[in-house]
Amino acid sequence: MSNVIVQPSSTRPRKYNVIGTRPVRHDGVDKVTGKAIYAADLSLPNMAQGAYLRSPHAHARIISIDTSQAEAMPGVLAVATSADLPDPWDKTEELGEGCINYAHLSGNVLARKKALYRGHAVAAVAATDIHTAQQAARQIKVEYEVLPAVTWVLDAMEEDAPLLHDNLFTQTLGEKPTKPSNIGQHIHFEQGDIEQGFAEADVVIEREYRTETVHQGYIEPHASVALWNEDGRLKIWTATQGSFTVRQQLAELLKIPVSKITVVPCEIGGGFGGKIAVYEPPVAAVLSRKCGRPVKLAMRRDEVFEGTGPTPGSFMRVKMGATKEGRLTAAKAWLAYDAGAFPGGMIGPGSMCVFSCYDIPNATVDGYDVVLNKPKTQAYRAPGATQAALATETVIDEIAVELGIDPVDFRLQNAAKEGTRRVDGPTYPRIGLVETLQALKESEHWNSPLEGPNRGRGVACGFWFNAGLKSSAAANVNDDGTVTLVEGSPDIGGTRTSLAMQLAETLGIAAEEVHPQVVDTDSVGYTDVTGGSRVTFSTGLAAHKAALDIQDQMIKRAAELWECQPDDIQVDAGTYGYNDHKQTFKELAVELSSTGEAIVGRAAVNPQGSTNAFSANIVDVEVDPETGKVKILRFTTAQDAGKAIHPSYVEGQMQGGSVQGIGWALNEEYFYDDRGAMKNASFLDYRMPTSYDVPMIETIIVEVPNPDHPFGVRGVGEVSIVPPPAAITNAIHQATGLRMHHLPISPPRLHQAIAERNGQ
């Protein structure tokens, strides 16, 4: 079920042909055929297998390694340890979702002098096939000790906890401490007087929040090959979000120029942030080298999970006030957040994105990086932001509960509009926070009665910045009037599509008439990651910047035809016209292609700043109180999409992001023991949802257009996740009367909370 709402604005909404329909993507028969190409279905001649060893260990310093027995195993082609990487440096750099230090970049790949959490790998192994690759790395003998280790953010803190890195000193604002620690940045972010704010409130709130980490659940486990050829030059096939980032990860941790890296982007099964940062690619580089062959390393299950980057774990501190009326008059944030073994997690955008939905005059928000024994967290769709949501929307939904003002009104008299300065800095241009709200207040869901026992409504709302950064594209004009489109953008979830109709609109042409094809590092200009909901905005605005270009040769290529001057030329949806003269896009091309030198539309792009995705959840639940199950009855999700290119990938990454917090909320948790070791780390333990799990998720599409692109886009695939998690906790307060602040809220958690409220 979808509704489509064109909010009013000063001009009349302009019509598209092309644009806001729904043509079957280019991929999707290679897709739903198998025929698509993934890392793991590579195969070339001479290829060995390879395979990891990892510690069993979650905090042990590395004594020694002895690879001889391995080695010397028939069938084995060569072993690498860290020794096999150039020393690493201290260098930083913009991935496109999150920064990485290639010090600890190197050291994650490899473990170097210490194993920081069970799974971290320490060495692997090429073979001629995978049962030699993974009995050899059994064969390597590790001498370890064995440290204390720790696993929760807070503990990680204390004065006495185990200190991962010797040399990590908190990033502050103000004097740098002289005493190591785990707490890898304190950021912190003020306006206006927060003493008065809370002076003027007529009710404070204050709550404590807990959440568990969480991966990203992608289905196709991590994979890649490598070729490190004789004359220096090393070619990668890899499950990527972006390879032009990932050829930029393996020039520095390798000291080899970019010049000499071809990155070639398999199809990619899932990523939503877990496929940016390199694991197995340098891996695999280096066994290639040593043993002169293409070499394969791909991941189990178990190793998806313990060894790569999931979402981090939080401890939060929210405290917000209001007057009697329903003005927010102060908001104060201490967040904690896990970044794994190495700093750098998602404790920034967290901290950017607390109160963002809301017009605050005074608020502080203080928020820490804390590393930990858990893998080294990696961005998870709008990162670090679903967490921020649930504390601030569940203090909201508790202070208007106190008000006795209806949800939806208390947001929408708060709500962020053109004009609110974030507490982090930026004032934001048009944006869609109250449409979105109405739409939802609108919605036959929010209008319709719940009733029955023990169930509950509950609204949300969440905001994610969206990112512009670099873009590519080239368009070739085929001698039958089709056009092929070259962009470097990995595509997970139809963006060849969404970027062919931006290109398809733009000439006039249809959307089956352009071949968009993804291609490696050496095919196309720079582009940036797939990721920070990026791709349909700036990519797509490459694309549309290339047709202009081809627009603009195919009217000089007719005025010498019509020997007429290029201004003489009116071009209205793909057809060109001169006095007697009018010929479609595809006419012009078949003669033009007999006529002179091929025509190539090209364009680099590098928008700034963020487009400001805002998203607003209903969900109805049942909860049983005999076992403290909740059942989603119903859910309804609004989001501002500035404009819907293809309104059927918005509702997918609608509905495939709110099921995703549902399974925040309710299930996903990643178990440790007391000695740092996952106990689920399968797809059998690890619970989340599925089609039995959830109803069908409508969608209500708010069109704001966004305008600083020329068809108004705004990001669309990451600001879903963020409200769920605290939608389903407002619900089941009001099925329950249970304020729960421990995600997930799984059965065990909440029947023990029922029972506790019950005096059992």
Second form
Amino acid sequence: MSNVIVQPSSTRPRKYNVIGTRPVRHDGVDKVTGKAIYAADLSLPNMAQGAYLRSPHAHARIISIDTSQAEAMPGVLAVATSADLPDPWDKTEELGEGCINYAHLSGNVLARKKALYRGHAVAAVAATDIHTAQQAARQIKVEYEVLPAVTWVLDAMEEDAPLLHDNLFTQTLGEKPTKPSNIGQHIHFEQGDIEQGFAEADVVIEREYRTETVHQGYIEPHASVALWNEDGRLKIWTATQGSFTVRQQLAELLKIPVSKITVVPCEIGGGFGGKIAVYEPPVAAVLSRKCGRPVKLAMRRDEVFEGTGPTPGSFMRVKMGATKEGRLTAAKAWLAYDAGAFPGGMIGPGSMCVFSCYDIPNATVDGYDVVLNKPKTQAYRAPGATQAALATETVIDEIAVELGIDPVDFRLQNAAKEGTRRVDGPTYPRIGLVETLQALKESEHWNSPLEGPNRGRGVACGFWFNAGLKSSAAANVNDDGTVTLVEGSPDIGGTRTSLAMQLAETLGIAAEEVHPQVVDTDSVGYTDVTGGSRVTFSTGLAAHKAALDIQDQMIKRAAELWECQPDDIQVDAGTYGYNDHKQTFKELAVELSSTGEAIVGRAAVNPQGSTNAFSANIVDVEVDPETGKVKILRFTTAQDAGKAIHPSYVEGQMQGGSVQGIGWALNEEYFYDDRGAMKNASFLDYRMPTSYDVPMIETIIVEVPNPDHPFGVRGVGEVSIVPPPAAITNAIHQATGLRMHHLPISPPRLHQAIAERNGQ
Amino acid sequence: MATGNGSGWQVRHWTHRFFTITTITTGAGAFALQNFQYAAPTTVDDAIQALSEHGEQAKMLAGGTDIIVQLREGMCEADAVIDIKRIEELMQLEYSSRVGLQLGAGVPCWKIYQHAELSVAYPALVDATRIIGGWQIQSRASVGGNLCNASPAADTIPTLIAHNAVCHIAGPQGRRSLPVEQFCAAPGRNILQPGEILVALTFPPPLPKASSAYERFIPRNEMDIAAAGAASWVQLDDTGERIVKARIALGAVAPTPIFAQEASSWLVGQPVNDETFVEAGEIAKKVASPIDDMRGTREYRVHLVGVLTKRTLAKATHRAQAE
Ligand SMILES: Cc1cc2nc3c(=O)[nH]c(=O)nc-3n(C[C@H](O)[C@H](O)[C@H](O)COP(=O)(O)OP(=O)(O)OC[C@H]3O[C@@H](n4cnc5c(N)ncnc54)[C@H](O)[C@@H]3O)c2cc1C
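Please could you give me the other form, the form predicted together with the partner chain, since above is the form predicted alone?
Next comes the full complex, and the chain you just saw is listed first.
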């Protein structure tokens, strides 16, 4: 694996002791020895087991639910339906990676009047053991009136489509519609003069695209244990990306104050955006309240596929124009993303990202959020951006080919940079797209020829925002000179270590001398979700500030000890000095522990704005023309990390996102029958790539420091998934001469295109 | 817990608490295995008797890589599970170039592909045993189980047909034998009568200038069920340039794995070249009647039959020529 760290000349190089090194992760031993505790591992005294009953229909009115037979079964302790949840309020809240409307959330957690997708939870049972719970769930009698279902976004937009919600009126800048429809929102952005822009173009390309629903595919199914005590306090152990977000959602759904709820985030086996909105926690809570015992509710894999958030299927039309010299003049996008059963999908970020890599003077974007009979969509790693990039980046490729300009040069020529105004409004601060593309261009991969029949090379780039949001941290100096870091960001990608390293760097100690812990909602200040690529940036900032707080206290105390003014004390890389006194952090900490109060650092931060991540890929493929199967021969991803705190974890994020992008491009899709039932709700037939399907993903970390972070960190968690499908589609074009417009480019689909082209 | 029932085999009454598979998997919320009796007889007769006692509600257990999954997912039910792995006859693998291969129904895949001589004598069978699941599965999964499970997409069955293997069955009425191509009846159904078990498979001795190959098509490179599969066995004349005899069998393109009779007969006397393989593939396509599903469309699977027949014929003749 090549790993070139590019230091652009514009940055002043800084020397670090800890940052940029690769210490062993603090949670590594627990994970590789199987001792880490996940929610499904928990077992409490007297714990009941829960099981769901789910709708077999994609769209049906619920006439009645008869739970009496189930309740009468020996061993059954409680049954819950939507009647056990308070009437929800119609209130929308930002959860860090998308909004949540509590009326919809409540209706998603347990179906109210209608089941809106196959797999929609209708009821749940708690029993003394899992056998009884599952059998009892099957004894619940639900009377349905089956309604026509719609699972394709354009069908759902039709005037006469089956209507999911009779109170859904399109939100739009224009006039409020008088009739309900399946269109939740119409977004419109524009800048410049689009007519004029296309008139100036020498080449104009317009294409239509379709992508299918895909799932985040986290390895750990959703699981929670709830204990609703007699004193009215609720405690939840769960797999979540945001413990405080779970607390907030539970408070709203159950109508109890947040102060009554404690959420314990267990180790998490992946989330990718899919473990922010709650599913089973409120249901387990209600069951626990009803039976007075702790209740565990854990999903099976098929329940995860059918009942939890995938990311949208989409229809997109993108038109772009450029001059002979290769200057983009105009762009126009029409995007319809499915939101699943409730409005509020990923069309917002999709519309904002569609042209965000380029400086385009004249552009319009129209985006539609469309409900249909599929599970409510959730965030998935740079939500909405991957679909949009497929459209834009393949049109860009076509224009480059048409103009005879090298595809990397064409992108460089039009790349967004500091001062470029995005179509949706904001003007970029210092960003690293140009440097990222340059790194790709200078790479060994780009400069080695690809030979052989049926082979092709493709490139693409992608953009994703990175959130700031609230984070808190506390750090206790121990009397042996080590530091315990207490924070509230569930660790999905090695963030315990990347935060500990920032604390260690600031204090001038080793990463191993920090003991980082993710604690429950009673034990640390409010912290937003692990999402939006924000933890190393934002919670990292909190860790840094907590370290500065410690340093201030150490200086004051040293001044007392050495009988000088705090200002007299010099601190250099963790060594505190005054005249003849010179002590390391550790020596001083040991000494101070017996001379006064404990040293506790704390910080709470709420940085605003986006840290702006860019990624670019080169991919080489070989197509088997007889079967349509695509082999990835070589794959390189370059990404601007701002500053890679722990390069291995940055590479891990880049590789993970690339592999997910490869799966999305080639094989992953929800396969529906004509009644809206998913036919491939298992990892056997929902084909994520295995280690046999991908080469080692080569990484190039580019570092264009983020001016708004002390170490220059940008979010790195998501953007790597954005370019792969487009890059692969472009590579397939070079290998076959075919432009594919429908993801996934599965063997049957590509084979059919080849056969049609060959006139068979 | 163990209670002998006087007939020489043991029945254990397991409750789910003692059955480790249940306690491991329910943690993640999997469907629970229901309670069943477990028996591990040591003779074929005892196995038949145990089967006869429980009728439809008894299930045989070889490697368990199909049956445990099916029980756990509620795809079938059992009052009793009868483990055949203690029956010596079913666990034997005997090979000589003169007599051929006798393969006990419970012999796991790894024993086949690790056998020094079998990869030369029955290459298609070895190809198939190597791609069933991963190491863990191959350590347990048997060819007998693969056949009895009667999946249309089972990887070894086309190779058994191409190798002209014979099933040996024992039941309350005694023993009988029949060619593998007559064994499967429908998806998931075989022709075994109540009380009957598969004891062994026998393969004719390898012929000179003959070889075979198996290939399946899957969209990924692992962890997948064949969208289509083909096994080809060929014997060449002394020059190695002409086909003397051939057997082609197909998987995943009909309710059961099938013998491609017409294509096999047509190959007799044909020269070894690409046109021959392509033409044989075209003829083989005629017997394919696949379904449309998430693993591939009808047209695509029929097309794959042509590609895989051609490719396995080329590989088999290449191997035969190398002999
Ligand atoms: C992860 C995984 C991957 C897999 N990959 C593949 C693959 O790539 N290709 C493939 O073809 N299969 C695959 N399988 C399916 C399975 O492993 C094979 O079908 C295997 O050969 C079954 O053998 P077994 O010994 O485990 O059978 P068992 O599960 O023990 O039995 C299978 C069936 O045959 C019956 N049976 C067994 N022995 C006898 C007998 N002697 N007489 C009568 N009836 C009998 C059983 O009652 C049962 O109905 C996979 C399974 C898993 C879990």
